[in-house]
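Starting off, we have a lone chain in the form predicted alone, written out as structure tokens.
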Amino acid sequence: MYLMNTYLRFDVGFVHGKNSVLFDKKGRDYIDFASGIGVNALGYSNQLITDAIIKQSSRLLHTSNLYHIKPQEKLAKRISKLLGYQTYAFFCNSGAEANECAIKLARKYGTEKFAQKRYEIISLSNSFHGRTLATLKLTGQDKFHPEIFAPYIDGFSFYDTIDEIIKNLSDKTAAVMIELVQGEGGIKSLDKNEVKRLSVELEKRKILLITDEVQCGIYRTGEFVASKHYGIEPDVITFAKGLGGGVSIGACVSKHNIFTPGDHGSTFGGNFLATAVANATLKELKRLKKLGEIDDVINEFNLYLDEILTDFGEIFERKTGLGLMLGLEAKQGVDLAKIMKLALKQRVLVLRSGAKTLRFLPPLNISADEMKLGFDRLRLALKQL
């Protein structure tokens, strides 16, 4: 092997797929629960996405940000549209580096709105935020600042809950980031008055409220945006996962257009092919909500994971989420790598979450066949359990 030791693999690789369908090099069929972590919202060969891979990469692929890039420019404004209100935007690559644009925004932010420089950044416990220095210290788990990288960046701190975040703003504070439902936290939703009252807090203060939606975002939820759900307007918000629908994108948009040439950038950021697959992605999927499919498509798939949840009462004890970002909170002493495993052999894909819960991330446009197939061979792996 050539690559880092980075990742615990299982024993499978795939060669194609169709749908919500991967096939492995001997031509075995797996239902994915998964979608690539979140990310292949429209499942695989979606002929939409290959159209406008095959129109771009015949064009343009790349040419950097020191030059106009209109699918980039389009892309913007159609967030704003489905947003609601004027935002701005940067382009990246992945979440990680989504939210350090928020952090550098947030400390700009800090330093030029307030008479005294604020740095801080407070987020909740059992949130996840990212792997670089900065983004790992945001994550509210102590399991993810291990000492073999330290020292880390300071000016982030964590707590319990929304009301100890309250309670310990201060005049150092410039932003909180929260998820609005916890991705490697157990699909834990926030509580909708917590939130709220954290919003007007947040506001009547003039500190940032940012929504990591890295996961939860991009209709996850079945709204465009999880905050949406919640009645709240963040002057941040972070995207990645499902925006390019499988290719790499990421995004930090703002109300506050505070930027200027050489706080931030990327050389690949936003380019032609990234931004053009996002673009058919965002149509096709506002297409999909206001035909009713997505709400369709999380109704039905709730429906299946209530009925586990009843028919496995002595290996689950709740289901967790919103939408189609969901878990399934096993009891003490269930082994999730078995099940997984488990659920592997009989070729369904899912995922876990924090230390107790199986998470389903399908994708959005999943058909009924294709989720009544995968959860009667999930129910084939927890009878084995």
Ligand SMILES: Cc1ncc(COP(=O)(O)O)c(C=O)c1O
Second form
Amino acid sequence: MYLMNTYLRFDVGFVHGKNSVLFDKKGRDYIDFASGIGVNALGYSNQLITDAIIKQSSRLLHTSNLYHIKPQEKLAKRISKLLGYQTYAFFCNSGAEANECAIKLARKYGTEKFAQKRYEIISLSNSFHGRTLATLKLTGQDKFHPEIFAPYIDGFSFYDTIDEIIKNLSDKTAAVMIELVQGEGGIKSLDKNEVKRLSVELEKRKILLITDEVQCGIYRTGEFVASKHYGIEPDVITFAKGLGGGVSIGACVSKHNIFTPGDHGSTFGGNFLATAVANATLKELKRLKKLGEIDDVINEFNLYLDEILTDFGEIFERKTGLGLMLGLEAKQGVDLAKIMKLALKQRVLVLRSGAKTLRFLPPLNISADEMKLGFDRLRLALKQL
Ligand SMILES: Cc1ncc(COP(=O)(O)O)c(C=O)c1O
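Form predicted alone done, so how does the form predicted in complex with the named molecule look?
Shown next: the complete complex, the earlier chain at its head.
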């Protein structure tokens, strides 16, 4: 083994995939309700993505941001049009980097906008914003701030509720960052009225509202952004995961075009390959949404989960989440790791979120047959618990 010891891995590896099915080296099929932790929005071997990769890679992969990059400009415009308001985009390679950009933008905003510099960024308990030192510190869970990595970056705090956030806004606060559906913190959707109240309060005080849509964005909840469900237009939105359909890309988009050359950058960020594939991914997802296909998948997947909840009431307490970002919260004492292992044995891939939630992030175009087979297998696994 020549890998750093950063992941506990299941004892399986895959060699290829088709639609929402992965295959191991013995040719065994696994139904995928995890999509590479929310990345493979269009499943595996999607022809449109493959074509975009082949077309772009046979012309140009990368030039650097010292020169104009047409698909990058196109992608920035596409995101702004999908949002329905003017935004300016910065492209990078991951969710943590997208949030780093948002943090720097908020710090610059806090410096320039107010007579006295503002630097504080507030987040919510149970949030997750990434693994870099800054995004770790912004993550509202103490277990992510162990002493071994100290000292951390100053200027971040987190509170349990939106009400507490509002009460603790001060003349130091530059921004508030929230996940509208908490991805690693138990698949918890925030309350609509509370989010609206926060948005109004922040706008009044000219404090930036940043939504981290790294996991819940890109149609995962049924809308291009979860913010649409909440009727808000955040100052800053961050994306990654589903945006590249499997190719790594992150984006930070903002209403505020305040960076000047030298403030921020990324060698790979927004290169020809990543942005060409992201354009193809968004175009296809928009088409599927318009045809009603994503909403159909959401309805069907939710029905299956409701049935599981009814039939396995001794294991699960409730269903949580939005769209195709879903959780089954387990009852006290249920061994989630065991459920995941049993599910793997039955050849269906599921995730966990937080301490007690089984998490489902299937490809957004999973077929009815794949879904049925996956849930049949999950039932077999749950019966063995
Ligand atoms: C909401 C959220 N923000 C940020 C991140 C970090 O993204 P990445 O792993 O691409 O850096 C994640 C990853 O799970 C996430 O779910």
